[in-house]
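First comes one chain, alone, set out as structure tokens in the form predicted alone.
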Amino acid sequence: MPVLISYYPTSELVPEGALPDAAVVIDVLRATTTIAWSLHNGAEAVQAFADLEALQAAADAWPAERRLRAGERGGARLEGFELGNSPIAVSPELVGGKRIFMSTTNGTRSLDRVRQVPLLLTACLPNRGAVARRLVERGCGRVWIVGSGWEGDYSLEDSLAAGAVASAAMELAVAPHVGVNFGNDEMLAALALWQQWRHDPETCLRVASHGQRLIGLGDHDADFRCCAAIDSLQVVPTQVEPGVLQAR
């Protein structure tokens, strides 16, 4: 059965009604990249929150030696939190064996929006191939890719990654009676964007409005390189209970 993939650039655009078989949340700069690297480097789980008070209450209930709080608003780390939203900060020495309680400007809101979907994954450019493989292997018939945008607005880099995931799924779903169809024009546009920038994704991230925002905050060259590293990870962050992501 062909996979039908639709793309919604922000959580606000996700339709009401019947849920798909799977949802893939993307926040390239930088929440889902940070989630993937955290789990790759040995974090026990990443627990995502849209609300900071709920995050603090959950973190307070967890043993202090096995928790880290990761918080970002407007691209900058929240005061008092151990981590911001940088994938290069989540070293194995720091995150190994710990649960990360995370809230970001955009990505955690998108996760919250689709938390009831049976199979919920997060994707970024580094793990786009692994995520596409999981979708095809699970035989998902209907998939929503959900971007995080920026405070409700369209995001170029999330659309690039949506196209990257769809492109990888197309390459994998080539057996008889399997293929990929697209459920909306937004998905087709994201695929075209990926075809345009696939040989130089880092430049796309840098010229995007959020990339420009990060550049204005300081030196994020290492973050850009990390976020643009296509297929450098095999980890697939998967929701195991509402809001809790583990490596699967």
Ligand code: 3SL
Contents of the next structure:
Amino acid sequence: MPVLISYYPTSELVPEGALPDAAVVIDVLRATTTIAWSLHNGAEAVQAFADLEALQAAADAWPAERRLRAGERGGARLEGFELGNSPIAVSPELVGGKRIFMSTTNGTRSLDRVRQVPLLLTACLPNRGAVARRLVERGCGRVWIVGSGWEGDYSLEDSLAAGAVASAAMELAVAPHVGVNFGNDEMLAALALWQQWRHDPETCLRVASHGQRLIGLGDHDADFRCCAAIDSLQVVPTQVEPGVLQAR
Ligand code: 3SL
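Having looked at the form predicted alone, could you now put up the form predicted together with the ligand?
Let us now look at the entire complex, which starts with that chain.
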């Protein structure tokens, strides 16, 4: 059965009604890149929250020596939190064996929006090939890729990564009767964007409006390099209970 992939650039654009077989949430700058690196570096899980009070209550109920709170609003770390939202900060020494209770401006809201979907994965440029392989191996029929955008607005870098995932799925789904179909024009536009920037994704991230926002906040060169490193990770963050992502 062919895979039918649709792309929704923000959580607000996700349709109501029938759920797909799988959803892939993307927040390239930087939530889903940080999630992938946290799990790659040995975090027990990342538990995502749209709401900070709910985050604090869940973190309080977890053993203190096995928890970290990661919070970001407007690109900056939330005061009092151990971590912000930088993928280069989640070292194995810091996150190994720990549960990360995370809330970010847009990424964790997108995760919340599709938490009922039976197979929920997160993707970024570093693990886009591994995520595409998982979708094809699982024989998913209908797939939604959901971007995070910025406070309801379109974002270039999430759309680039949506195209990168779909392009990898096209290359992998070549067995007889498989193949990939595209469910909306947003998906086709994301594929065109990927064709445009695939040899220089870091520049795309830097010129994007959120890239410019991060540059305005200070030196994020290492974050850009990390977030643009295509196929550098094999981890597939997978929801194992509502809001809880583990490496699979
Ligand atoms: O919007 C989000 O969820 C964040 O990823 C934004 S930031 O890259 O941490 O600034």
